[in-house]
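The data below hold one chain only, encoded as structure tokens and taken in the form predicted on its own.
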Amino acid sequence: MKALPVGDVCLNCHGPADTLDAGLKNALTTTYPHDQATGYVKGQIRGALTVKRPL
């Protein structure tokens, strides 16, 4: 398994709401209604990756 960190291109949607473009905002709430994905920091771990294959 493998920490998944926030980097510079997920700040792009998933930065702090007062730094996204308007007109992204604007998407996002309309595609997204209740999304609350939106906040984070660089470096912040938002997940993990596994891969699993057949031996």
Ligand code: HEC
Given for the second form:
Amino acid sequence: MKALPVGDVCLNCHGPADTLDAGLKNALTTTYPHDQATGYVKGQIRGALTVKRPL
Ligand code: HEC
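Same protein, different condition: the form predicted on its own was shown, now please give the form predicted in complex with the named molecule.
Every component of the complex follows; first up is the chain already shown.
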């Protein structure tokens, strides 16, 4: 299991709304009208990834 922290690349799409690229904002509004996943800052933990495999 591994934590999923917000890194620089994530901020391109999940950063504060006023820092997002205008074209991206437009795409998010049309494709994901209910998106609430913005306003994060670097280092915040967004979740965790797990891998399971049969032994
Ligand atoms: C190219 C744009 C883009 C980038 C870069 C990106 N995401 Fe996302 N992410 C999205 C979109 C779009 C969704 C779907 C939002 C929705 O369904 O409302 C999403 C959904 C998520 C979700 C699930 C929804 C939620 O808010 O819980 C998580 C967690 C997430 N992203 C984490 C990350 C992390 C961590 C990174 C960096 C490693 C990252 N994302 C990079 C666009 C992006």
